[in-house]
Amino acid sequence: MSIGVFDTGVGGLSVHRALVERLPQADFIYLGDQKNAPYGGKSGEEVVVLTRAACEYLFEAGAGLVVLACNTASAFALRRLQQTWIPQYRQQIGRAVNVLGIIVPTIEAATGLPWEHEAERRGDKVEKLDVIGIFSTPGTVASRVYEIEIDKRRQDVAVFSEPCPNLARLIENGVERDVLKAEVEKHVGALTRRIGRAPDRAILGCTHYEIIADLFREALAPSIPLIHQPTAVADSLQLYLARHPEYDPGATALRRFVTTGQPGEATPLLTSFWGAPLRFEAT
């Protein structure tokens, strides 16, 4: 058995790296759906269909668990797959399988509260709001998942989301750091102007952005903490595996990288981020 990690492209490697560091002996299969990327401009139904096909590929390749290392897929497809597809698919293949997302662990990290917690609605005026800035794709912004779910749990937190329509594509294409730096500074400036001040904390709500987290760190004030999705997901998966021994993550340290797009060597940006050469095979 193994753990599958899925993203529309290479951004999920940021989550994948954190999982490998946390579970170094586990077996992992990474799948990037670069043929159909980006998902941000697709309808919710299209995202569900593509995500289900990717999960099925990973299950057939031996994965017991699939982590959706993509905010758009997690926002639009995760609940549908868990409720309407996974139960039937388990019966069909006769073994335990499941799909997990990255938004739940991120919101737990941002609120400091378990997912099951819902705040009591009170009429008292909140004296001081904790402002969280979220940088993400237009699709994730349109879903309003962070605003809705954080508001359910914390009345003293305000969420402002900044859509970054080109940033994931630029990272995917491995453009020069100066280009990425200018794009990050543009969006940090836009969010700061909309809030009227800098946010108190920030979430990189697209796994691609973690690859250039240092550029966000430079553009934001040094005092502003970043909530890192890969760390939150690694914490959550470790706890999940401890609670669910039916999922065997393997123990041979297998590393496979698969793409629906053009196979071959990763860009220098990704190789530098991963810390070793990366080669993608075709599906």
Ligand code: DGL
Given for the second form:
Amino acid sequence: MSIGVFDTGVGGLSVHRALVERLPQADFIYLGDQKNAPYGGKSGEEVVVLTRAACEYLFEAGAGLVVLACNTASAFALRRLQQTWIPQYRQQIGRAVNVLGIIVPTIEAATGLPWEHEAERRGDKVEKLDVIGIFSTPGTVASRVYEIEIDKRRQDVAVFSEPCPNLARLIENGVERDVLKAEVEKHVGALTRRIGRAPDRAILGCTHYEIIADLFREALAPSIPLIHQPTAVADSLQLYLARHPEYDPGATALRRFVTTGQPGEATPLLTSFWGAPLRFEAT
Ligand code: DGL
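Okay, that is the form predicted on its own; can I get the form predicted together with D-glutamic acid (DGL) now?
What follows is the entire complex, opening with the chain shown before.
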């Protein structure tokens, strides 16, 4: 079996790179749904339908586990698919399959607490000592998943989210660095003004943004730590595999990159992030 990694486009490669580094012998198939990207402005229902189709493709291509390397898909589709589709799909395909998301490990990293932990609700007002700024797609921001789940665990942390409606598409198209820099500065400025100061920590809550993490670092000031979603996901996948021997990740270091969009070479922005030439095949 292999591990499937899914994103709407090239953003999930930021998570994929960390998974490949962590499990170099494992077999991986990466799928980008570039035909339907971006998902950031789509309805929750559309995201569920498209994510399910992508997972089905990856399972049929031999994946046992699929990692949704997309915050928008994790926010809208993960729970629905795990609860309403996976149980019957397992029976249909006759083997162990599961879908994992990337928001739970990120929240664990941000709060320093395991997912099972819920803070005791105190009636009195709790002082917010730590401000986390999150940059995401409009869909992820609208879901309020980071605000809700962090607040359940850490009432002393305030979360401010900034929607960046155009950024994933610009990264997907591999536009010039100056254009990306201006867009990042605009959103960092907007969030800073809303908080009234710089955040204490930040999360790049859309996997595309990690590809230009250096621009966020520059705009935010290098002293502000970024909670690194790809590392959090790699940690969590490694633990999951150790607990679930029914998911054999393979051992031939298979790397396949598939797209529902135009096959061919990745953009120079992507190639430089990946560190080697990268070619997508058609689904
Ligand atoms: N990379 C995706 C995420 O993490 C979404 C990009 C998009 O399709 O809008 O949310």
